[in-house]
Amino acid sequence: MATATPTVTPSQLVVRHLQVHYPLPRRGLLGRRGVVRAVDGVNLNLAAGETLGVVGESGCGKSTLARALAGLESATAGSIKYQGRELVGLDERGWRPLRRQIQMVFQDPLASLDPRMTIGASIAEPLEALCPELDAGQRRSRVAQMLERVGLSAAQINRYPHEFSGGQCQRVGIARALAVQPDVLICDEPVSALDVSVQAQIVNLLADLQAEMGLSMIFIAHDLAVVRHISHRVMVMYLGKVMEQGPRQALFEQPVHPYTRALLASIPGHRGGESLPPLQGEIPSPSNPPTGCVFATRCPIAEAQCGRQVPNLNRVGHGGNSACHFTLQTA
């Protein structure tokens, strides 16, 4: 199913200069203590009713970004604002009332469910913690409604996760996240552990639920075809930084950044934009990123200045932004 273009609305999430760094053990008594720069200066806006797709190779910081936005990882620096309220620096007590507004669907559906709890109990758990206005009967009714809405049966309410397939367990995870009726849903590679035929069912379910409930959604994946199907806008990450972001159709058909173009060229049959040779080598370590542009060590058009100077995220012709010194030449 095709996604509709959302109307312009105020942003639900506004993220500026977000950093999530992890300190490394000190090497020797006098050695310097390094850091892993998992997320390093990310900016994004998420409008009401919009899906922002986030793509990039493994290790680029997508999942760390998701966990930071959901309050499951502490930010080192920067700002995350939900409807104008600053989230960075909140402790668990400060986050608690916001758990109802910002929910997450995890990558591994089986690992995200307690094997000792029935699926009904798993879906009811956030209702008990976050919706005190509901009594036991109302919670059970909400659980049954959510099971039906995600394509399962209310008669399965007392079954355990091991009695379901991976796709069915992911439906349970979606029901659990949406039971509290959040405004923002963060999906961290929710279909990567599923069979291809089941992936399409889950993606279509999420798109339908978004339209029905008016959700704002961040959808993280490494499968570009899936991201293109569900997203309104797309953000491309590499080594903790944003390389390019823009409207879905424009970014797929007129990619500007060399990294985006190389990613899209890896899709069989993709015709959008000028293709580049396949990328060589591996992503550098986030504990020792290149000086200057982080993509310079693998970029087929890199020049001397790329290794010295960090590029700005410049406005480009497709209506988005690109972090490349040669944006004007490649746009």
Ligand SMILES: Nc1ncnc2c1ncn2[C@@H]1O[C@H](COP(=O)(O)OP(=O)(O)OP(=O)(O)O)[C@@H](O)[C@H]1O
Second form
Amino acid sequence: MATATPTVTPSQLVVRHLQVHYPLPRRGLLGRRGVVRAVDGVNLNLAAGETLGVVGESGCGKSTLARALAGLESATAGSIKYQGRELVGLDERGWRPLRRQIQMVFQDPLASLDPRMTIGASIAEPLEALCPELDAGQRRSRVAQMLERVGLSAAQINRYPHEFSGGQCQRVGIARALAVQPDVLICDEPVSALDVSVQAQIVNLLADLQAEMGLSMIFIAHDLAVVRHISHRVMVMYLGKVMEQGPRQALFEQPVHPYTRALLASIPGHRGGESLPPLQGEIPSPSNPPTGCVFATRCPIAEAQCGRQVPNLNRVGHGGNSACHFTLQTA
Ligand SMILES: Nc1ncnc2c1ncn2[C@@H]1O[C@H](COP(=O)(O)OP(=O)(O)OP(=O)(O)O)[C@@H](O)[C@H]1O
Ligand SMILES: [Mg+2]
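With the form predicted on its own in hand, show me what the form predicted in complex with the named molecule looks like.
Below: every chain and molecule of the assembly, starting with the one above.
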């Protein structure tokens, strides 16, 4: 497994105050046009060779963040720097050389492959588009090599996606993303659509490839146990914002933000940190978020101040950050 803390290396990605807002349809002729604040001021760093796990309830903006980092969604404001180079505001032409460096693995493995293409052609497609220095023979051998690397056989190169199981299709999706030899791999719930028995195989495959290829990885999942297994660091999102981030062990064993503490308390049998009641109630709408702290309406320790004042994401004792006026103080 690849979860030993990597040596300190410069950040591949530095994200500051990132916002992705989706406009809502106008209500009536003179009505105001609202927005969905899907990602609303996210800061993160991703070091070379590091896996950052991203968790949070459905609708908190995980996929939108992933898509913005991979250049599949335009940022409304803020900055994303890859190796010091600003990505926000780049058009398709500007993104083209970077697509080789930043690749994505999607949730639904079958839907992300073209059913009319053999898996060999699917894996070769980004190579043709992004690696013009390779001739047809070199492409073919890269595809065969990638198939073997993800645990499939080069002899399966001419088969079609429907001939494979969900787990095998996800292996193809991973081979396709890694064939161009990226530095950064963004995985948006890569195992959520798979049978539990297959999930561990794919997670272990990703962890092995991450370590072997020195990839920086963002790994999004609903399942906190999966995130704990694969990540060096974990970031917790709520309503488009970062609530807490920190080293994996500290975050699971000494969480300091009431949202993280409540989220972890909802895992059966979880021990670690001072417990809070599990989460109750609905997440507010990201088109009409609460003023002050966005978590205040569901927070078991909220006070009047929380409804008025947005907490800063401050450095905390476990080596990460927490955005709470009443962050639990740990040694
Ligand atoms: N294209 C879009 N247009 C308008 N709203 C959108 C669009 N895409 C996402 N949203 C909204 O933005 C918010 C964040 O969505 P997102 O898919 O990023 O959440 P998520 O954390 O990935 O959720 P899940 O865990 O269910 O995958 C949600 O309220 C969603 O309805
Ligand atoms: Mg999602």
